Amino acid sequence: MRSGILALAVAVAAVGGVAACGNTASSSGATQTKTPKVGVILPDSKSSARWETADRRYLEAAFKAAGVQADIQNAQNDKSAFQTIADQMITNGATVLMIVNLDSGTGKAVLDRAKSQGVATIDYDRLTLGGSAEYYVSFDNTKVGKLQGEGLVKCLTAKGAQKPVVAELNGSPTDNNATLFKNGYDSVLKPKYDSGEYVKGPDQSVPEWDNAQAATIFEQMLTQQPNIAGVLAANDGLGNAAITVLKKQHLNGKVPVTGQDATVQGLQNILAEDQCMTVYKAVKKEADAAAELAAGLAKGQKKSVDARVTDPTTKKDVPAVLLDPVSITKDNVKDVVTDGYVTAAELCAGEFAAKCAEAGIK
């Protein structure tokens, strides 16, 4: 692994409204070394609200604190735009590229292109299978899934469910995190299916984490198997899609639904008792850790990390930072507010003011 980053030529163009980095030529005509710059590509703003409401603001703050210029753009689930943004960032002088891939194929192409240009790379939140990133920064995603499985079990137990039929709404099949989540919750649910304590119901992935498709898929599930008694939904968006369908049948609150990301919508669904739990991932810690590594690489420094993950495609170990997720139920929703991830003002608006008061949220 190289210890430094080869600087690209000083860029004069701007990407996405962010001025190109680099000091201007002196009066004598000599060009000075340009400022280290990090390019960050977020995946979309539709699959989860977190990318724009949390990751962007935390990354911006972390890079500002590190004194490193950052160009943060969102590919809006467009693979062509994702590659174009990456090319523009490299052309405009990025010395480090940090991506949340849309799928491993597109992600690998972008990482390989960056590497060929001497640009260091980081996988943020999602591991690019077969990729060449120098770091991977995320949460323990198998543990995320395990918390979801355990949460659903607690909710079903609290309702006194007998041989409940459980439906699984999984994340995108092109997202390695979705695979890890499923590994986690299936490690909890499969033994119950095998013993006959639970009945395995419909089990389907949702392409691109699309919430509209999730609603259609779950509506079909419920039509085919009206006695679904629990829903393992892989994130809050998918969970809300299921809840919307359950409301039509007056089953919301009666059928436990899980989630992930601790979005305002997900937390409000928990306060309303339509969703039984979510998983909170302290994105600020993730953003801070990734920004620290990226800032180091931008300055030619390779920092050491404690963890490693094995890329299942290449079988290579990738240096990693893996953070701990936290299970959130109605009893500890206020912890997410206390942590500053969401504000009481946005969570407790309108009809949720009284519910927030009941939950001790001010």
Ligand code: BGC
Given for the second form:
Amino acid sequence: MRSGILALAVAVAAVGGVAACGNTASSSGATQTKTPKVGVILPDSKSSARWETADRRYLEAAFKAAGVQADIQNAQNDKSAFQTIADQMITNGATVLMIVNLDSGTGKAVLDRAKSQGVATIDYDRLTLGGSAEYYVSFDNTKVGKLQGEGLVKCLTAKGAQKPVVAELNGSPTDNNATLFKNGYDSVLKPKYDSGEYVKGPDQSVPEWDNAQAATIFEQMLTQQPNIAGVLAANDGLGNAAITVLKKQHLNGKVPVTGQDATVQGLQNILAEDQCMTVYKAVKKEADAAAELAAGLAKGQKKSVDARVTDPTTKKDVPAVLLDPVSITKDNVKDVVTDGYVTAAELCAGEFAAKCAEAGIK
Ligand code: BGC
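Same protein, different form: I have the form predicted alone, so give me the form predicted in complex with the ligand.
Then the entire complex follows, led off by the chain already shown.
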């Protein structure tokens, strides 16, 4: 019994006083194993299709495989609902909370409240600045942006564009990832603006990654600068908004547009040659890594990870998993299907059947 208590105490210390309640030692010294509980809060279902079509199913499968009971909910872009969901998860016995914040301020409030109740936390995909989660699991987001910048350059070169005016449609100003994406693509584009090879056009962030607002913003951009020749759109939803506007001027396909997330819509826009590229992030790997760490925390273990990121607010290092993103153009759309991220049936529906056949997708 003594060693049982000692082992439990060590486990508690190892994770900073969290998550000891997954396995409780009874007074007789026998260990009663309760299924550990993890709460996951996704941000919304409109800023990108990924959260509901990819993250949810991969997380469900990963937690099931890890023998962890997971409650996965979506805050539907409502910051106060986000906090309420977190509180309910903790009341219902979650010992680990994994969040995709809606912004760092409200995310930090959720993480702080969880911590104060002995609940371990993980930042999933988006880093909560000042938040001090146990782990951050994401992709190399600066590289995501770099791939977008390089993709746009390739498409502009292929079109023989001379001194193209490039518009930038950035992600939400309150999403740290949007900052990292922009750092990445600007590292490619800025030298070209500086040398005069490219002309810097309008550059605007889209609040909350709102696709409808993105269309309004891009419509204004194009009205003010009708000679926009390339669009760096930070994800497939924003890219599609730009494409919709370009279509009205019959400029789709002539003006390359980037994206991210390898959504069905983004991939179809690529097959139609209205979109120049997207970035595929293998969400299965992200979900698997996060679920493994969460399962560990729920069982009182803090597994070690290879990477670290520095939180620019606290200046502290956060243990991290940073996965590798992949650039997708018409030539390798099929890889996303082979990987099981989208099905040929959904991608190749209706008018896309012929385009899929051309791209070798069965
Ligand atoms: C994610 C992207 C997503 C965007 C909008 C970002 O934080 O990394 O994959 O497209 O949020 O939901």
